[in-house]
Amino acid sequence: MTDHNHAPPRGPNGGLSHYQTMELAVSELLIEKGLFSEQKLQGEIAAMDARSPETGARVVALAWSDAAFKARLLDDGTAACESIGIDMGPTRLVVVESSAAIHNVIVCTLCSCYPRMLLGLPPDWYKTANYRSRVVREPRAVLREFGTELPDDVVVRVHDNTADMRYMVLPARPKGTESMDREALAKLVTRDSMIGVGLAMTP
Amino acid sequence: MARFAAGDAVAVRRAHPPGHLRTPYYIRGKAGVVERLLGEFANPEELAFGRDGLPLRPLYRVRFAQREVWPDYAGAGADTVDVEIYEHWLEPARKAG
């Protein structure tokens, strides 16, 4: 999947880059041959643009407040999300649980694989060589730059999305949220907490 | 049939074939433990060239100690990195002591 824009961004010399030209050529060919339509293409772009971390936050809030759902989510992330009506498309999801003892963070060192069906398009920094090369090698230093300071006795687990699965972090439920309902809980769940560079907000 | 199961000690082949590979350089030659078998998937090294990717390849999530991967790792000793590796990149290894 590439990041589509209605007006393709320009390459370094103002023209289209090699891959932008290739992408346009392939999509024009598919449309010309009737395998795909311009409307369908625009519809897919609109659907991708409409996905946002709110979906992931809803999943996290439900897992925090429903132990049976949480167990299903950790056992088979794809099936659990589909069971609450989320369209997972071809995504195969693994959810990793953070706690007071373990902190998880996700990366794709090869490109920009990301649980888009739950979090929408990845932030620009997620795709940079800086994040991708450093979080796998010095995760604690990178987390500190995001304002996430972890004591040495918290185990840091990095998850590299290198193949067919996509990963999402189930952040630890913040203290002082025992009486909150799901809707209020979901508001504490940031995109960065589901990537694992941050923690869920405290109320 | 999957060759490895959760808990098995494995090592990633140290190989540098040409083509489209999903085994990152940094993990080649490193030893870890199978965290889980993820299922069987079409081989991306074949899919990338328009072939069918068959036979399907077992895919594993393998957990590596950060200090195994980066000898100068500065974080805590229990820190880990999990990487998805296809079976044909793995060989059996002795359990780490």
Given for the second form:
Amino acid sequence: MTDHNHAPPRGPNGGLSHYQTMELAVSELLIEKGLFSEQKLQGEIAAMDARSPETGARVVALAWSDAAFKARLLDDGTAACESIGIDMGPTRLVVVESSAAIHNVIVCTLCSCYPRMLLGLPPDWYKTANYRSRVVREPRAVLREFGTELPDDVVVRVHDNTADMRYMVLPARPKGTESMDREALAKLVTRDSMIGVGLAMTP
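Based on the form predicted together with the partner chain presented above, generate the structure block for the form predicted alone.
Here you get just the chain by itself.
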């Protein structure tokens, strides 16, 4: 079941595409059989629409400012997020920390698996065959195309999401942020920095 943001584009004449027609037919059949209600369906769609990178940014800001939470997040991302009220469902979250010595990037080479609970919908480029194939072969070249230049001595690690496991990058905390509160820190965290194609913003 997908929401309208996930659905393929409409057909050439402005009508529903084949996949949209199938989606509607299956949804209506399941509602008719009483497996779930229209209200439940709309509630799930609304919940998916409400997901955004702001959730992940709050998690990162908390990890930057709370050493105990950061340790829990790196040990068990799912449990740490659920401990602060984020429903992760069946997702196993693995959080990888970038630093001055190591830079992490995430991808899904098979499809577009992505930590939607924390980052919302994946950007279009994340789902392309170009990104999925190239970032594992030439990550530095791909990062440069995003404007991310790394020193030669920084190790770049690429992590491949799977159907039952999602990675999220804990970006390196920018220098000069020691006196900033969590709300201010969260504003420095971008979606791209949690994917790893970018860095956290500097204040």
